[in-house]
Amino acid sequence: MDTHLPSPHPSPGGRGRSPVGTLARRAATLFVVHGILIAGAVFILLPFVWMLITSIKSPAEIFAVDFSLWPKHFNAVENYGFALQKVPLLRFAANGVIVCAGILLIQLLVAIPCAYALAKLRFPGRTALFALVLMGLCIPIQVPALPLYMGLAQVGLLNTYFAIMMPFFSSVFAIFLFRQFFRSYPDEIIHAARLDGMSEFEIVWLIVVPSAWPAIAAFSVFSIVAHWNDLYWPLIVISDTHLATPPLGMMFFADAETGSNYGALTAAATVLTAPLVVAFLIARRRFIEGITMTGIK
């Protein structure tokens, strides 16, 4: 009776790997990853982490030969007290607010009626039409800007909330979105819907949505941080400052109050910047699983 004994060598084809190496390189991997997402994080927040420690320098450590990031003497209550005092910018803060909050509620009524019929609808050119939905990605506010602006001012509406907004009511990219997230929502729920007597503007609002609040918080972040930041249309429509938006405001507040002082520049930059963050950080959550599950099928 012949006895075969197993080799206690690991054979060429590599099938016999060890444990302690799968081990060892799934560590590697893992610490090169998160090495570079480390340091892409690093290099994104370092400008806001300059800013918010120029923010509470004093102008001699700001043009100081020898760098240093942390100030050996704050001058934070100056920075700020002359930033609130010199501009309102509350006020630009609040504008941002009324802004961003009428644009996007805005937008929310028109592209989710208009994404759920190009996604559950069946109706002659619905290809087409979401075909031109696509080119309207491709066409930048600068485009239609003159003909918008002869158009605001022959009715006498520049100078106003309604003339920052207007151009941005109906968005592409939020119709875009939103198809894509309702494709992955189920036929079986809509046709149940129906069936039990509920009209499509009914099956839209009550069932729908309350569904998409992850692409809806999605689309919100980009709505918002887009909105907020916007310098051009603005800078076109608004001579006002009382009516400035944020980059409007700051730009007022550098060419007329702030001369060299970068200490209060940044410090108004850091008050108009705070309201993004807190927003992200409030619904950064929701974000991630808009981003992740939309165009899940």
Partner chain sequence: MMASAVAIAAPVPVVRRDRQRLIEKLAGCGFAFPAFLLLLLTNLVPLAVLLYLSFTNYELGALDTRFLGLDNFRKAVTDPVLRRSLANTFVYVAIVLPGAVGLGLLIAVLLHRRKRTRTFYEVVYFLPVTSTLIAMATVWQFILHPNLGPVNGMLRAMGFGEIAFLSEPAYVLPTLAAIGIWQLVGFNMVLFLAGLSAIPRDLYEAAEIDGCRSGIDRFLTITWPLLGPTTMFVIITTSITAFKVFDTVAVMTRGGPMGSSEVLLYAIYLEGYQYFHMGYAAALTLIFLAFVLLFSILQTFVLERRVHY
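Residue numbers count along the first chain shown, from 1. Each form is matched to the other, and the largest set of C-alpha atoms that superpose within 1.5 Å is called the rigid core. Every value quoted in this text rests on a predicted model; they were computed, and no experiment measured them. What changes on going to the form predicted together with the partner chain:
With the core superposed, residue 231 shows a C-alpha displacement below 2 Å between these two forms. The rigid-core alignment places the CA of residue 147 less than 2 Å apart between these two forms.
Shown in the overlay between these two forms, fitted on the rigid core, is a CA shift at residue 58 of 2 Å or greater.
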Contents of the next structure:
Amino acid sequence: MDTHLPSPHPSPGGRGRSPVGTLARRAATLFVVHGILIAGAVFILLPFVWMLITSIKSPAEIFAVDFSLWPKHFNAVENYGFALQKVPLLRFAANGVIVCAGILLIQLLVAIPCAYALAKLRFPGRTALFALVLMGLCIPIQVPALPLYMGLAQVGLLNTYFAIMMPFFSSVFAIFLFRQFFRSYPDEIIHAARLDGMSEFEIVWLIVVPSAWPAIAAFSVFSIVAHWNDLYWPLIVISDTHLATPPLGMMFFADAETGSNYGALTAAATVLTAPLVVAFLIARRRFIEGITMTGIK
Amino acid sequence: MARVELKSISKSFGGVPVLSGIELDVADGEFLTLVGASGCGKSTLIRIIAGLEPQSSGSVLINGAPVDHLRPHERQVAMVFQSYALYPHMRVFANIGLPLMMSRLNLFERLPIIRMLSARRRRVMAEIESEVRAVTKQLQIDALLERRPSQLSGGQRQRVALGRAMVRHPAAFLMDEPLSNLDAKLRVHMRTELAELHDRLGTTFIYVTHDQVEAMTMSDRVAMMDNGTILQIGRPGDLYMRPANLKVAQFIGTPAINLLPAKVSSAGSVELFGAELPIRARRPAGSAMTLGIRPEAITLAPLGTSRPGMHLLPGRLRRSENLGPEHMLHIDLTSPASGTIICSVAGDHEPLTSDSRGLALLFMPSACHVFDVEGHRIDDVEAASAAAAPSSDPHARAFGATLCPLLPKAGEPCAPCGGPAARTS
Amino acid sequence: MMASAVAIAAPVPVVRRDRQRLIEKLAGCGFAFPAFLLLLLTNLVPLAVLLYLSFTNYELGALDTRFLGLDNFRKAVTDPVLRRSLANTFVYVAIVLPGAVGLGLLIAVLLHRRKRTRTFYEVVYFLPVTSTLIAMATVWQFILHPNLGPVNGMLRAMGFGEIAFLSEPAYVLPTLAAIGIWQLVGFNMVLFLAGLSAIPRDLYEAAEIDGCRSGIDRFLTITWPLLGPTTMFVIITTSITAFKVFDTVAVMTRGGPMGSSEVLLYAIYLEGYQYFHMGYAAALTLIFLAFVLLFSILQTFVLERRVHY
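Okay, that one was the form predicted on its own. Can I see the form predicted together with the partner chain too?
Everything in the complex follows now, all chains and molecules, and the chain you saw is the first one.
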């Protein structure tokens, strides 16, 4: 014990510091921390800022050799006007809304009862179905895409909204997520509802679903973000410009219409990116929760 | 070992004061308990002593030297957390040995993989191992060294946390509600064990709890905190027998002290339900007072009994709770008095309570605690003549002055509080 | 749906229990059926068809389809295009994985203790996750433009030469990977932040009292070991996401220049939907699936083991 006599005084090897030293140290730490964070933030924000600025610049300034950050002449009306006239940007956005809403609606209608059955009901084939769901979690859309494409081509359904939405109607992910959520729902309430004479159908939609709101909201955010931004599948089944979803529309636009009209191109990018980004800025918590809760992208 | 002093420590979180002007002097080897309801600032205070939280003003001294500029590990204090804060990914050995590895190995000897290159590390680790074993042997957990915290029971985790604190031979142990996560039975057991550990180590202990029983049973001295200040500091018996404040009186003791409304009579003494008590109020006539009587300070007798020197309140039994060694009686006071009194009676009380006419509650006026409107204790010269020292200084109040009414025989010391018995007149 | 009709109180308890069993069975099957049917149509049947296709030389619209056995797979093993695209995909993953995981961890650790500025940085770093990657890829293309882009403008101003980020074979994959990192950092950061906030504050305080002096000590003693499960999870999700890279390649480089950015999914896309070599594309898809499953199995294996204390 003697060897460890307390010595609160700054010992030779100790690191006693004066208050000023501590302050300086803290300031230095803050400086380094924010330095790194800001450098990263600049990297992250660069394309957003450049997109917004270019979308209001005139072609002359865009092509000027000595580049400037802030435009001298505002060309916003022309750029956005050109983008909106030349390509049906609003149509792309509307397609995005239709596709996302349709997919989400059917996903919820299909997945919620199934998840409830897997979580709370005993029926033949339950284990097999759940195994199927788990397996489905590992299969990305690119795998069944080829046969699905052939099937749709066979029945002449390419270039329809149905074709864009069809592969996503049954979301294994939604089933899995809701099952986990429903499992923690108290059995007593379900038993009580049965004793009160409610049918299983009513129990699902009137009793269980209202309490599953956080999971539904999280999944909705995940589903909308995924399908608004999806390119692979729409690219395969849609060639008609009027049915293009936002990313596909953007691709068409970048290919054909503008060539190197960067002002209009960035204006279009702004219009198509804005809805989700604005929604994200409004419902920040829900978005982060939704996308991360789901984990798998 | 160390003396820990706090000099006018204040702390506020975003403008909200949580501690104001705390003065405390913990002697070398003393077991001091900070007790109070949650939110009174006791945990913040112990965290300031540990250096985990900077104080807004004031100074912490260890062995007479200010340690405000020192970081937690440099203050030579060890802390036991309420949650134990054991490292879940380390085995018991590493949990206990970590403070030693941190202080005796340099950064390179601690880095994964690179550390294998060091020959010195092996030597130091052997040293550490023997020290860890010595500590775990003391705590009887030497069989658990290879387990992880999740494989331990609550009591075992508690011991590992203690071991981690002990292995450094700190100047002082700081304990933040270390027993509150244990079940009731184990808590009673660990209480004894901690007190014995303190006796054995002889190191300064500063202990935080909201449980007045822990405070009363383990400590040399207790500091009762409320709303960021220390209301009273003294030996456990002091706080029980001479609470300096109404809040202290209410907090310490189970069942809680009985409080009755009183006022200052025109003659300047305390008036209870129209009758004057021989206690000088030292406050203006007519001002409100609160009279406190401990449940065990009341003697029951059939109605109509009177005893010289004792004050009488009439009452009727409402409920009786049998606790085995004693009965807890809930008594409704009857006119002219009103209110409910809890009184504890040892052994059998049947003859008394079967009397349907009612009961006489008898108590010595000197056993009463009188508080003014602000809750400050009023010391009556007559009842506590020996307490000559000014009441503002807790240290000056000699314990010998207080009289214990628990035992009727004069001259015998009172077992629970250690004070001399009340003088019966 | 069919269960809605069967909610009549039965008088006899025994019958009632049997009826309850029956109702549960019927309701369970009824509820699960639509999902099962859709799973069958969109997953199981396509998978079977895919397997069959991979043994044939089927081409869309072709009349004679022959059964080839394992020929498609034999061809794939020696196919220089597939080899190149697999190699490119792995190079891409090899850059994105440490970048997105390491930076995500770094940002999360720095951000964890910030109070006032945390929300701001969180929003900024998460922004790319929600934005439409195709639109942002177009903007990146412009930013990296040899003459017009600000990056090369900056390089010129600093006296370096221009760098053709997207048309120089040596630079194109790292450039795409940087954009991949740009998109994933925020996502990983949020996962790490969730992991960090699950570490009790007490442990850091105990470590501080036990003598963990510096940030490095704290990180090595507490943060890193306790973040282990989160880190494994992030590593695997990032690997899978990076392995599925397609969007940026399709918009920005189309596999060029000279195939130097052709990745696996893009190769499959070309074979299947541009050249309509369905049989061969099916075989490639199965190879793709094998890799994804490998990652997924790794994930379940690791997540099973994650409760190691």
